[in-house]
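Just the one chain here, the form predicted on its own, laid out as structure tokens.
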Amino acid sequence: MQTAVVHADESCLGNGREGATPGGAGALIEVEVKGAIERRDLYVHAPDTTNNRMALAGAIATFALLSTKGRRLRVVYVSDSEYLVKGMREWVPSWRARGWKRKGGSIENLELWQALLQVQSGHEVTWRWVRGHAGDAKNEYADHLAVRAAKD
């Protein structure tokens, strides 16, 4: 089984302020093909969003791209979004077991969590968290892609 390593980040300009908050998500995707690493950049934009929604949208877009060849991949998804990583590791399994309900009310971004679960289901995924803006070169590159997507 081929392995893909994804380094992802998200950005939301003006997150938490009044007015439109454009966002972007970026990913550096690395796949080993015939002994060499092939790299591809991916980025998505939304005109008015949040960091959390962009983390989910970026992951959905990444898995949609990885699924185009119809092959099952081993994917290591590295993100500085605790929301995304903790959500996929811990929260989503609990929500599913309870019929998509939370102990304390409704699930924010439910449609995006469900879409991500669906699109990544064809792969063997490991979710890894990395501290953002801490000198990890590939996370910094993904941040650059995300900020550029948010601005453009």
Given for the second form:
There are 2 protein chains.
Amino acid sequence: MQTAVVHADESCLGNGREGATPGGAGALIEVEVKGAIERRDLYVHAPDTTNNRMALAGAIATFALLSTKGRRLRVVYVSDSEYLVKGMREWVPSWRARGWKRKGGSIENLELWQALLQVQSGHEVTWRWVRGHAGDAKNEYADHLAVRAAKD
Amino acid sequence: MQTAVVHADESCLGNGREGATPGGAGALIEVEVKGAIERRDLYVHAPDTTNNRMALAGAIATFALLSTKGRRLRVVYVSDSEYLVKGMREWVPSWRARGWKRKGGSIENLELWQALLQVQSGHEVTWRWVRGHAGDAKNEYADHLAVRAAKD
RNA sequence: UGACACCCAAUUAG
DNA sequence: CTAATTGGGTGTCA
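How about the form predicted together with the DNA and RNA, since we already have the form predicted on its own?
Let's see the whole complex now, leading with the same chain.
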């Protein structure tokens, strides 16, 4: 099975402010093909969104791209968003077991979570968290992609 | 009779966590004296406590201060703690009428409730609830006092 | 089951 | 410094 490593980041200009808050997600995708590494940039833009929605949107777009032609990959998805990483590793299983409810009421961005679950199925995914702005070069590269995408 | 208005708030760092959870209570006390308003800050610290205990401790300390020299005041006590406000307005009368028992077993912080009852007697108290973090400037000021007091 | 409060963590911004 | 997006928890009561 081939392996892909993804470094992703998100952005949302004016997050939480009034008016439109445009967002972007960026990902550096590296797929190992016959010993060589294919590199590819991905970015997504949304005109009015939130930081967390963009983390989900970036992952969804990434897995949609990796799933072309029914490919099944081993994927290491690296993000500085605990919302995304802990969400996929811990919260989603817990939510599913409890009927997609959380303590204080309903789950935010539920359709995005379920879309991500759908599009990543068939792959063998490891969700890895790295601290943001800690010098990780690929995380910073993804950050640049995300901010540029947010600015349209 | 003179009137005092008190804006109070509480804090407990790591509330419910393991280990010591230090707490603070803060109050902005305004006493109307001959048409002028005397302002005064009060704060209390406890090295290992809970949020609700600090709400009670702050009220007890406030009334102790207001009771010097046997003064009797009309006091408006403003807090965002439903535990404190509903407690004094509804639960305490009910507990007293039923021998200081409650449905699910014993009453927590019973000594604090009774101490507060004691120290506020002699004053004419109105317990007023305001929603926290809703832009009330004096509530936010009391919040700052409480957090600072919690940090010692 | 509901309500209020107190936190802990990560990220995104201004 | 400020604030929003989101998750996990406890302290307490009815």
